[in-house]
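This document opens with one chain alone, in structure tokens, the form predicted on its own.
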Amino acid sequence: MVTGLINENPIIYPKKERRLRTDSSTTDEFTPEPIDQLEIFDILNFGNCNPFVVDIKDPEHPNTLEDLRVVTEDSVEVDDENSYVRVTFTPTVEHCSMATVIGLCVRVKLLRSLPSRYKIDIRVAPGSHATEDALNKQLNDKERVAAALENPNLVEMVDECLPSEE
């Protein structure tokens, strides 16, 4: 974790009761099932819907992004027909220096979990960060993301926040 905390006392929220997934009407195992908001939220918080895998952790604290309400189910938008996913996250403080790392963690988790046909859009909630426009541009620029993922220190930090793939 990071030394010199930006937000020393974040608010820890109780986890919301999860909606139950309804059974699919399709019984053919070869028919692709649509991906929805709940499935994306489960990927971000349970690593491919496995409740035994640890949630994505905040880079500064041992708490999860869900515990801190940085990412909520309502902040996930999915258009399966057009292969589009948007996750809007809310940093715990307006001047959060870890916002880029958080956004990168969300992007990497989705890149590792979703089929490659999906366009992933990661955003900072409007009005939630002092450099919102710059962050949104940085988190959605393929070249900047690729360059960030070539930095071994940054990759190590991202991997520490993500659930292990056991």
The other form holds:
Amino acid sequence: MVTGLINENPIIYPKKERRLRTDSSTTDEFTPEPIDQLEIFDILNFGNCNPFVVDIKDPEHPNTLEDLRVVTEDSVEVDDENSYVRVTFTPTVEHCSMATVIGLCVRVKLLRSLPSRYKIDIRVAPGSHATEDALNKQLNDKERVAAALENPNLVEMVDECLPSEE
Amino acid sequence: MDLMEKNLELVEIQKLEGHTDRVWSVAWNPVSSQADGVSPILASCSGDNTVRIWEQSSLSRSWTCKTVLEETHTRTVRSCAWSPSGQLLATASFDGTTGIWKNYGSEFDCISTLEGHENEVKSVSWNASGSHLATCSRDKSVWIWEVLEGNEYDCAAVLTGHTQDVKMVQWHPTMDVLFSCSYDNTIKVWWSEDDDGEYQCVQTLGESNNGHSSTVWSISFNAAGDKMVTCSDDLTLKIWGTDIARMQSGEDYAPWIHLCTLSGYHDRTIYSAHWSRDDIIASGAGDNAIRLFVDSKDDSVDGPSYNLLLKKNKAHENDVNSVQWSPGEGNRLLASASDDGMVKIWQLATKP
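Starting from the form predicted on its own, produce the coordinates for the form predicted in complex with the partner chain.
First the chain shown before, then all remaining chains and molecules of the complex.
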């Protein structure tokens, strides 16, 4: 196991002011509202308005991925019409060995929250990690993700980073 | 039927519901679909740790689940393969084992479990005579198993050479030449020159010889065995060819050469490609679509080229993981398996 932290003194950023969601133009409650960037960002749990929602935590720190600017609102791209989401995250240090777990947490959270029609791509920000290509390949190989999610130790690790589902 | 008439459509015959998780793979029983009067049988395997056996009723023509093979594998069953006789079904599982099931007509029994891989087994394939099996795993190795008397299986060879997990193994349809494809972006060809079972890697098809630039997910051969199609996370299909007569004459190994690349058709990972007996290539991809390709018959100096025959959008509600043509002549049935938990049976038919 990891002895000592990989990043002992991470920079904690203040939470960004929440932009207000624009009102839906339709008043018909049966019209499904498209999922937008902010909603995905909120699914990834950077919302601080709901006391029952605990943010995704950095596996190493009690801080959330937003606090550490691992994921920001701008790093979420969403195309609801084509059911597509891409999240680009920035590990806190270039050699962060937890990057795979962070990526897996983001994927699991989105898999559990979004309708199954969504295609999800997860990647690390260009230049942010020493083994960027290998990481991106691993995080987007669904067979390896499926196998990882059958591993109880990994699932426990992911669950510890994710807010409780209640 | 002239394939280039372009008046063909893929008609959904039936949706087979039953799996409770994604369906990874389907396999047609080779015997049942060839003989007249024998109902076609299809096996499907899933992330729900089970295998389902589906049979078409000769009267109603509708498909039903005949039996569920469960409580043997403790994790995902990633792929399955029928022996050439149609009597045995091999199942590769993430639990690290390969199951051998015997078909007793109305029921199936697990008669043997092949252990040895360090972790997830991803694919299993029988050679043409049914005397050998090959398996591959995330442990980067390919194993060859010899079928002995009394449901015994002996490890005949452990082949190492891939630098990453091996996604699929596939024996050549007529000769004892084994092919494997991997997360390391390459396809490796394994052959025993002296027929003594000493399998060696005789060729590696990689990016430097016009190969794939990302994970290679599957391999399929045409009926003659002189062409092979591979599909990849790099969003292309590649066609390879060899001098099959030279190999069959026993002269020496005839290398496989890149013939052409089908690019620009897919925008998500291609998980499966399968070559039909009448030369139609089907592909199943992460964009929920099934595509069919045929040789354009344009003789050009650049070699053969393939045209898109048709694209079935929204074939499934999620990724298409496996497409397999039925082995029977003429009826042109295609089975597909998806992350949406469904197996579908399609018929290639002429538009009315």
